[in-house]
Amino acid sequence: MQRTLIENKNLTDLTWFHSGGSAKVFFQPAHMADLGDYLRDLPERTPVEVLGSGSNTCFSRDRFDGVLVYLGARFGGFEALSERTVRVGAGALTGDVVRKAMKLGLDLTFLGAVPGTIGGAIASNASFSGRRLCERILRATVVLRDGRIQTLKRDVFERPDRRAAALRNAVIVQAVLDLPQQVPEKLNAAWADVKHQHEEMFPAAPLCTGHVFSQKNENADEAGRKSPKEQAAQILSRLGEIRLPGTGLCLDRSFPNIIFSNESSDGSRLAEFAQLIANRCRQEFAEDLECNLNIVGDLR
């Protein structure tokens, strides 16, 4: 298998929300050595960025002008180690490991719910009804800027700081998870009811981004029951229906954590959007979310 390396790549059709943009190079590695090899050779100056599925990402309509690096199918593995783990790649889809670790009698439906791969996942921490994937991570193998491969210990993964710090400047490659094992009828019903609340949270709408809020604050009554992004969901639920003027971007109640529009909108207007949401929040409720929107380019 070759690296695909393709100059002034329209972004369009990569990216949930079809901001356009395009950047300057796209690349996919081949593999984990190849990955590290050009990031080595890349001179310093030059900015990377890492598209998963798109369900975050947006981009301005100027080209983005630097590396935009898509792991895809290729780092897609899912493999079992030993009874409880598994090794998973960071291009792999949430739902298809999830399905993967059900057959292996591993419970890990609660990622059913999150939309996008592993590698983003794992970079936020991805949770749903109080569980966390970051608390299932034994170890984690990123590729540096600089080219070099490292391992990234359980431990790193326990603070959201020594996450953020060790995953800045970094991509994600793969990851060995240690699961839960459950009976098949019990993993079952528990996928069928996360696939439930996943069609309450989430839409089949050609134009939406992913879960856009997190509340920055988590309420003690609620931590250990509701993610900050289901805080943020009922938080922004009491807002009811908004709308940018002059666009069609809007927040609609039944989805209340997820932007939508009838037409195809850039970044700059998403963060205009974003941000307005976030004001009446904290005018209206004295709530503060923190948008986890991924906006890449020049927003001037």
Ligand SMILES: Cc1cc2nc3c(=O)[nH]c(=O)nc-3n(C[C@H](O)[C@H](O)[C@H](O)COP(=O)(O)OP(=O)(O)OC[C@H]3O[C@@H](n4cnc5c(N)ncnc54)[C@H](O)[C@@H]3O)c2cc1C
Second form
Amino acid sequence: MQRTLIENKNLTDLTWFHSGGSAKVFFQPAHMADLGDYLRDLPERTPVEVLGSGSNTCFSRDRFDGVLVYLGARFGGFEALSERTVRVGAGALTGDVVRKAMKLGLDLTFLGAVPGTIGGAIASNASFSGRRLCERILRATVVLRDGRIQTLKRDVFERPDRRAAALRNAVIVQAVLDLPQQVPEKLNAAWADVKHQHEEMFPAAPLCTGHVFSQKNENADEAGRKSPKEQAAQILSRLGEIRLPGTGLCLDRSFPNIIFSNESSDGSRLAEFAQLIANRCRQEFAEDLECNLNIVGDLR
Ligand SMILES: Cc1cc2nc3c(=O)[nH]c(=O)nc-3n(C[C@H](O)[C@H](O)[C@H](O)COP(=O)(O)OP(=O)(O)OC[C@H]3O[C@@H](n4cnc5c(N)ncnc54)[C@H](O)[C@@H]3O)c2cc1C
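Next up, the form predicted together with this ligand, please; the one we just looked at was the form predicted on its own.
Below is the entire complex, every chain and molecule, led by the chain shown above.
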């Protein structure tokens, strides 16, 4: 397999929000060593961004003047290592990984309705139903900006500050997950329950949407076992419906934790609207929400 290198790649179809933009260089490595070699040989000042499936990323309409690393299906492997552990590629889609784990009698069902890739889910510590992916990581392999390959152990993922520091400028390539075993009937019931709960919180229809919010203090939910996104949904439901005049953007009472738009969204308006919503939550309820959308480039 050869690496893929494309100059001035249009990014419209690579994110859910079709926010437009382009990348000076789009790079899909052939394999992990190829990724390491490429990053090592890049001038130090060249900015590098990673894209999973783009369900939480928005590019500015200008050109991103750096290298966009895209792993895709080439990095989508899945392998059972022992009774309870599996190795998954960072380019694998979360829904596929959940289904494959279920076939082995392993429970990752909470992640089943979260759109995106394993890499994106690890980077954002994807959570649902009070459970988070980083709690299940035994180790992960990353390629650093200087091309070195590193293994990050479980303890790195237990602390948000350590995790954030370790993943800064790193491309996650694969992870080993330790998953609880479960009988098929319970797995099927849990999976159906997660899908149902997720559909109540997020629209299943392929709308042009953006900005999922989280409650800011990541550690605060340990006691209540609600994920930061579920906590944010509860807070946002108290705001009711809000629209950003002159755009199709709105926060809907039925799905409070996601900004809606029926049209393709302009990244800077999305960012503006998300800020307005976060400010209102701070003023009206003294609650700090984080807008989770990864915004690449200058949106102003
Ligand atoms: C309708 C809808 C529902 C959602 N529901 C949930 C939910 O229930 N729970 C939840 O947690 N989130 C939810 N999200 C948010 C989003 O789906 C998650 O954050 C998801 O994990 C992002 O995965 P992705 O592959 O699309 O990442 P992208 O959007 O492509 O990237 C997100 C971030 O991860 C980084 N990244 C991606 N791949 C790698 C890699 N290999 N190495 C290093 N960094 C990487 C990117 O640089 C970026 O910073 C939802 C989003 C939508 C649109």
